[in-house]
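A single chain comes next, written as structure tokens; it is the form predicted on its own.
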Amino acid sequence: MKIHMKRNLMLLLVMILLVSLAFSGCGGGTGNGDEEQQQPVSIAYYATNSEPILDWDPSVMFSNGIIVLNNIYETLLRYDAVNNEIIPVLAESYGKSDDSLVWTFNIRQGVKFHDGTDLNAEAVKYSIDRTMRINKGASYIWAAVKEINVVDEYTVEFVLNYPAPMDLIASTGYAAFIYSPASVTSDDSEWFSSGQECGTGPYMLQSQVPGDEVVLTKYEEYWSGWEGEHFDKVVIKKVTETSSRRQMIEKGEADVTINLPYEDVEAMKDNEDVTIELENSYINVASYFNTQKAPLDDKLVRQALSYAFPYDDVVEFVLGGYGTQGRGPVPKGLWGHGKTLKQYTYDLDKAKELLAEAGYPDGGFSLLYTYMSGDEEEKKTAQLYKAELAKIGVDLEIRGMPWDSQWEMSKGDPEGRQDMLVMYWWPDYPSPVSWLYNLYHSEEEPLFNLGYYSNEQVDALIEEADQKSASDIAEAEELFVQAQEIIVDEAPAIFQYDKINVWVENNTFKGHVPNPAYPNVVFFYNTYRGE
């Protein structure tokens, strides 16, 4: 009892000051001041670890800001990964031609946008147009559609240049909101970056410190409507110290956390006070050769340095248990996954047999491993792998740089690139493309193929699966499992874990279902306060 009446203290003074800085979105503020002050407001508080937002316009964010956007705006659909459906948002259905080049949606009538404009197909062609037109984030997704046709008022047509899955791309967690054009007038970003939004969702945007906080509220004229329990105001913050998110979701001070130390969370197991939800998220890690430069050129060098990484310590050690070891570069749990694909192991004999094979009997060489400094498991991870390829001869400098200071690196004078690099991967939307196209595809100029991996047989494989699967995806599940088995063989990368996400949070906090389709996303209109 004392951690909720301190926790409800703590809140409301929260509140009175963040009302008190509050400067709103285009739905302006909650319009009812006078009765909400009379009324006990219910607040959600997410305790992240890094900046809320760095992006407000919704067709560029292809970062942190999938938090705070997917509460403000809405896609057509929404990708259910527990039950592997499509569930409709605002369009109530959707058909395909049979040839799968032409995709009809059906939008839902009675929308209101955040200005008060209503939701129609003229709104849903300006958004996904505009999002082309502007060429940024993660609009690829969209390169199919040739053209977008309004039908009628709440019909609308996309045509498109090829076979694509166009549900699951509509269902995106990245460039694919629908927003109001009465708001949005151009291509420029510049009314989003002053702090506005003009989405359809749950939540407005009432306040924000750049960089550091975000507060939601309640838009009143949401579709769905507001009977039930529900969440009045959202909080999201920056908090980046481990221990002083652990004790906010110890002292109630906030409501849900994620990447705790995994001591922290099993000290955390037996407290009452707090639950622990695991998730088997589409987040996994790879460390990515690079095979244009001797001696990783060679797949021999490739895959005895696999076979000298230590998965299980790794798992074990670094993760404290929360991973799995890789299989492939497509996540367990996601449709697509390699279940039966060759897996690598700890074994330094086969190592160092491969590695005379090669012509490198005793070693006798030295590589530049980056990983993004702060993150310690990248750390710890690069510190065991280093240890055991000194036992055979290689010697493994580790770098942790900044982000952007490693992508520099690795789009930079091939002769000074990284001999290999440690990345996450999530999907942009729920397909093995997300992951086999952008990592191993063939590029001309590198982008997210950091290995620079090129095999044309693969590049064909990939293609003809990400055709296949608007129409069959059982077929196009076989055709992306034998573009692996190829990748898998040749070790463009080091397919290190499949992450288990760990969310930390305060057992008065319900209705939470984590979706690995939108990593680190918590949908807070379906979450309520309950005891």
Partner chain sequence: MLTKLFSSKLMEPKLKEAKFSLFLLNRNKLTKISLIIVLLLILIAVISPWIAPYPGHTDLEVNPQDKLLPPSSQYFFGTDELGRDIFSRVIFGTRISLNTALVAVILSLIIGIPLGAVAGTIGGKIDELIMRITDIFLSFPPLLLAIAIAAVLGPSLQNAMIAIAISWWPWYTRLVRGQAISLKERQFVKAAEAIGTSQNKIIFKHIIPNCISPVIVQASMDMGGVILTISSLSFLGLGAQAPTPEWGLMISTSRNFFLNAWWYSIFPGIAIFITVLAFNLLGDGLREILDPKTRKN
Second form
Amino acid sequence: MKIHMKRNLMLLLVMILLVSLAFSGCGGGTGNGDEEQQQPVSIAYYATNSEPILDWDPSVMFSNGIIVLNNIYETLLRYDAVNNEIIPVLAESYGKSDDSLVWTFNIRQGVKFHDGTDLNAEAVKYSIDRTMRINKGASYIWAAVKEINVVDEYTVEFVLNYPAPMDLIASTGYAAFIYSPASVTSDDSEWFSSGQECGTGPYMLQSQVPGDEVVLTKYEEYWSGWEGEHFDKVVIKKVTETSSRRQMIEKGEADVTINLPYEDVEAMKDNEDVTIELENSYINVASYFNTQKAPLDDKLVRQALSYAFPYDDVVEFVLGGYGTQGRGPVPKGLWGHGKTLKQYTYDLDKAKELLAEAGYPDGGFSLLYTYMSGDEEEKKTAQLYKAELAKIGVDLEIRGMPWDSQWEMSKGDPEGRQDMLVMYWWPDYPSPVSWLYNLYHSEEEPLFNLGYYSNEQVDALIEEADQKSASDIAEAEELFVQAQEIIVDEAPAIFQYDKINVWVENNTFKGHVPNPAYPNVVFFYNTYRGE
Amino acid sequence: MLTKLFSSKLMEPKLKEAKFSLFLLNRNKLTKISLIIVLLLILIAVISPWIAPYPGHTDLEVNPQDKLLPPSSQYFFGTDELGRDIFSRVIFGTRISLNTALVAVILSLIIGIPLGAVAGTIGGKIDELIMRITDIFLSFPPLLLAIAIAAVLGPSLQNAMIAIAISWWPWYTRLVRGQAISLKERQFVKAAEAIGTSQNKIIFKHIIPNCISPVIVQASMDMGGVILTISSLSFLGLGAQAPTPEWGLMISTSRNFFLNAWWYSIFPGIAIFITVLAFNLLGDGLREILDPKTRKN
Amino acid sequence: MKKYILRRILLGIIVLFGVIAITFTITRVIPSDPAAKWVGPRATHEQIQEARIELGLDQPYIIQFGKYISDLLHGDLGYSLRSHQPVATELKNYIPATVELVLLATLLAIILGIPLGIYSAKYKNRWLDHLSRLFSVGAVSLPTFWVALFLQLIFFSKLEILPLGGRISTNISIMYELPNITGMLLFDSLVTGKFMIFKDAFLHMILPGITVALYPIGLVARMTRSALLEILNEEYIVASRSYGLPEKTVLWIYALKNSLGPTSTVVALSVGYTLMNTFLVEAIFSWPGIGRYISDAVIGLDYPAIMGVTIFSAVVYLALNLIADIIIALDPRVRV
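What's the form predicted in complex with its partner chain like, now that we've got the form predicted on its own?
Now the complete complex, all chains and molecules, led by this one.
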């Protein structure tokens, strides 16, 4: 009995397959009377290497979702990193008290959220308060805020505990979004997770395949209007394979992508249909020495290993020239970068000399070097470095690990920690303090200072400089550079390279100006289809 | 091992069987060819340091000036992203794959055989317990358990071997248990029991040595699958670490240069295919030759 | 009979419990801090501590396990550490794409693998057998991830006749409402008569379908062949031959009927291997299924997601094995 049922089921399945084969054979595009044709729409297509967005809560999201949310939501201000100026967005203007402890923002009038309600001071207060209450993701950027006051319908005031650069903070691409209190009524993320949004941005969420694809469509009531050329819809899709992304651009299927191996970029350079756009990103890469563990607790050994790093080979063969050797912790192009800082060079003789001076004339020790698995650039660099260290008698064991395992190891039992660890860094808001405080300021328990570096003088300089950055950028910059001079001399890290982001675009995709303050983000409102 | 096999009282018929097996092997061409390929692969694995034109390229040496060159008389299979000779690395990869697969299989035998022998010989509650545990391990879809374990242990070739062993042993436990149950009824075991030999001694002296030959056959048949699993784990980033010339890892890296350097992915892939194919064909053939049910045909 | 089936189901539940216990233990010893993951990439110590309490990670292991089981009984698989979404919801989104792929592969395995195995057994040691064995053994010897890359290179890059990846073309998914009944696009579009969508989805299915189906086709062919060979040597077959029954009847009726048991086991087994292949190639084909979901989860050490996929696949696998066992048991020739 049951066997018969099973057999019938099987027969049905086979029939379905046969029918489907038949249809595909006769090119079944004819029988679609129910699918009415719509007006032609212009669509922008962005192929990314990771999920377009994982976390829809604008207060919590602190990863790839930056790409999607910056087109749906807006912040009070935006930082134009190319021209180093602050652009008003939801705040038309702002001011601060003389002691930089009270910041006042004048909110733009006539802005509507996607749910139809009006933007006002209350909404701004609600959004930032909620972000601070939830206390996840990048919410710590508001750490200086004591309270937020609604002065009138369109004026909001931030009162601080200590001076902080609120204009830069309010421009952050994470945790600074303003959303509608009419739609969001609770601190949990459930409303957002169910695929809803309530921003003021130019685009609204049309549909999504979670973890795979997001489709945005234009918001007719957008405050800046739809005069001129814009895209009607935006598709942001995850395409993991670099070869797939390259082929999609070459065949015109996608408009814009990023993070291709430089070999592909080189190969596409002569293609007339493709535009290559370079961005001096704020992303840089350093490898941190475990300064608590012998022999790396010796400054001479760290300096020696810094001299053994093949900087030029890495720039040429790992980055294909799309990057430069690092000069101190802060990347080129950001204020606070030390243009006159010392740079270590590739010099094996010098390295040997220093090792001998430290008591290791023939090397003779091994080190564990961890990097993030799946990152081909870090993997190549590690192999190049391993080959160089072998020449001075140091054995480097390289191990690619998922970031979380690598991080856990570096925070775990001091005996089991790595000797060297590679880490990317980029700022939440554009200030050198992001590098210096997180990576080089003493920590009781390690969090991101994964070289476990500790120097009281450096700590004091960083703290002073940070407070100064709210009132006097020039003075702050000077202090930051002073701290970096000490750091470079003590060599708690190898400053491998500052990265140039390479955007590969279909050449009909116009208007995209990469902004290093918003990594990987395309502000699609500024882009359009041209010839 | 072999002397053990033939030292039992059943030597006479076994020798005859072996001769007959050889005859069958000779008759089955596909199996014979696969045996030759397997032997060749083992030879390559053993002498790889001497036949690889650039032995340094299989270890830490790099040569970035010559990166991603197409196959030529200097580099038969072209070069990779760091200018290393892919031919040398593929040759050396044979050694790594065979080695790891062998260790992984031996590890799972070490876990699987005693458990199976105990379950089959003692029976009862212990048997029930052991078999339920094997059931649990066998209910993980293939690869999934190995992925999870490799993720826990951290990515390295060694941990990949352990992960595979942990997910593979239940197959041998099942096999040995079946053997043990039938052996238990045989005269020489009954005799040993009758003169009061301890259960431990029976298991290790009589049961295990006598069920080892089908297990070895099964294990050699599994080599192909294990090699494929190792390369899959490496492909997922859970196995070998750079600069080890492991085939799966090479293909995983080559994905990034796929459109510029077809040779980079194709040769390690062919190496995996030939190796796994040879072992699988040999295994299939061996099973037929040794299986009493089909051998008389 | 009923007793046997009941016993099998009970055993299945015990085994499933074991699977859950093992997976749970594995995920608890993964060297990463789920609390840190939960808060985000740049969490402070205080945030992490708060999250640890929120997630109940400060509780003893056994209490955490108990809570997991009781949640599981309510269909709650916890929250993904990366996306903060319920794992059950995410699985619901990803399962149809994978099931569609697995079903197609299994179907191909049955309609191609079984005849291949039969002919191979019939013409044992003849050239047809050699050829079909070479094919079936070859199919299980190919590294799937490598096949995927090369099919893309040939059919997308060189010949430009098939899409690179994904389930459907973007312009179609934007312009038209996709039918959503079962979540399996081919089936849904066929049932609702949206042939343009069906055609597009079908074209997207070809490369991943072939890639994933190779292994099960080979596996089914191999196992059918060896099962048949065993049976063909059994006495009653030899006897029926000697009675002068036509070879065709012997092969197709007697022998095949008797190999139904082993074959259904093989089909169950092959689903397991198909799942394994989806883990390896869904990422390459940008296929939004649970294979890609788990490979992302493994890289991101998202343990509730890893557990969710493992439990789901184990349940499917166990259920299929159970069905296979019951089919064998229902066969009057097999005495239980």
